[in-house]
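Here's a solo chain for you in structure tokens, the form predicted on its own.
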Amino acid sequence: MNEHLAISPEVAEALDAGVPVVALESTIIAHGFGYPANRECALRSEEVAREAGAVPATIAVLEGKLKVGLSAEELEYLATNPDIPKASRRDIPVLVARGADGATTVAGTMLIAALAGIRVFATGGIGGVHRGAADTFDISADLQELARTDVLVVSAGAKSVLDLGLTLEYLETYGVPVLGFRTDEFPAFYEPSSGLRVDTRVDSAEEAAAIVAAKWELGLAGGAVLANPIAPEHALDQALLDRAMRTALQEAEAADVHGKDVTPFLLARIHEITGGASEEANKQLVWSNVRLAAEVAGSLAGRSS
């Protein structure tokens, strides 16, 4: 056991018994929504995992410990302290050494999940290659983490404020399979489709589990993306979303917002411009991803039992 890991008794017992476990991130709690919507999203995510037969393991860095499975009080602390910094791979050693707190990103959550022995992680959307990256080199650490860490990430694709074409090219270069759940096209977070094709379509959680199991059995390091489109009834109106994104991107450029501050800025402005519609869509897609992740985790557990 890594001395820096603090796994909750429930999660530890589940892992020992081979019960399905799904990792959940904490950046979405500290930075994804305002209070109390963030708390609602986090608590409901854990409920959805349980309803689908898996144990939820929300992950964060608290007082320098890599926490895997949070209490209600710890979830409340994250939800009511938006100044908690994001914790990606590069940040975790600093937070551990200083005994500090951090809300884990996709990359940070993947890293800690793998240390704990968790193979399936549900999030909203992965990070990717930012628009204009040819000049700025602004590429999310999530993509490199997917290339090196053996965790399947279930997401609604990536946010359409990113360069989705280059994001898929980057994942292909580093050998990361992108699986489309009952779709041939890569979803764009608030939209079911981006017009870009995924590598492989899968039509069941069992099929997705079989593919990632084969990948790891072959000794092929790294994760995979299971892209789960937002349900049509929860997707945002295309014209409204396009207008919101144009405005948000223009404002981010004018305000010289860059790096890890870009995505929270854009999401906040899109929330304002859409009158809160984006927040409801975000919650619904997260819960859908958690449900699917629990099903995949259950299939993986069944294969190893």
The other form holds:
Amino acid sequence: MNEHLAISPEVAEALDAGVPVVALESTIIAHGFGYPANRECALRSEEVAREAGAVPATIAVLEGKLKVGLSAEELEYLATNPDIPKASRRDIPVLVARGADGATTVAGTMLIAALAGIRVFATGGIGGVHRGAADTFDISADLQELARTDVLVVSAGAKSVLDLGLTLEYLETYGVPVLGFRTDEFPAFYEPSSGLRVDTRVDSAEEAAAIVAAKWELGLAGGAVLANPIAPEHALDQALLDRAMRTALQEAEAADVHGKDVTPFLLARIHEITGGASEEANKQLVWSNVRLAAEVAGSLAGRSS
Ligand code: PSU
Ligand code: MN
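The structure above corresponds to the form predicted on its own; please provide the structure of the form predicted together with ligand PSU.
Time for the whole complex; same chain goes first.
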């Protein structure tokens, strides 16, 4: 066991007993929503995992420890301190050495989940290739993490503020399977479809579990994306969304926002411009992803017993 890991007793017991465990990230808590929506999203996510038969393991770096499974107080601390920095792969050694706090991104959460032996992780949306990346080189470290770390990430696709076509190309190049859950298209977070096809459609949690199990049995390192479209009744109005995205992208450019600040800036502006409608959609899609992740984790646990 890694000396920097601090796994909660409940998660450790579940892992020992082969009970399904679902990892959850903390950037979404510190930077994905305002308070108290972030707290509600995080607490309800844990509840949804439990209702679906899995133990939730929310992941963050606290006082230099890689925490797997947080207390209610720790969740509250993350929800009320937006100053806690995003923690991706490159940041984690710095935080550990300094005994500092970090809210883990998809990349950061995946690598800590893998250290703890957790194979399934639910989030809202993954990072991706940003529009204009040919000039800025802004490609989320989430994609490289998917290429190297053995964790299945359940997400509602990615936001169309990103270049979704290039994001899929990148994942293809790095050998990351992208599975559409009951869809032939890659979902665009607030919208069930993006107009871009995925090559593999799965219609059940078992099918997704069988594919990642096969990948890892073959010794093929790296993760996979299970792309779960937002339910149509929770999807955002297309015109409102287009307007919000356009404005947010223009403002980011005008304000010269760079690096790890880009994604939180865009998310916050979209939430503001859509007047909370996107926040509700965001919560609903996260909970749907947690439910599906718990089912896949259950199916994987069943396969290995
Ligand atoms: N996309 C969302 N919501 C989020 C994020 C992305 O719709 O909260 C967060 C995730 O934690 C993701 C991170 O891993 O942003 C990606 O940041 P960057 O683009 O800086 O890699
Ligand atoms: Mn970036």
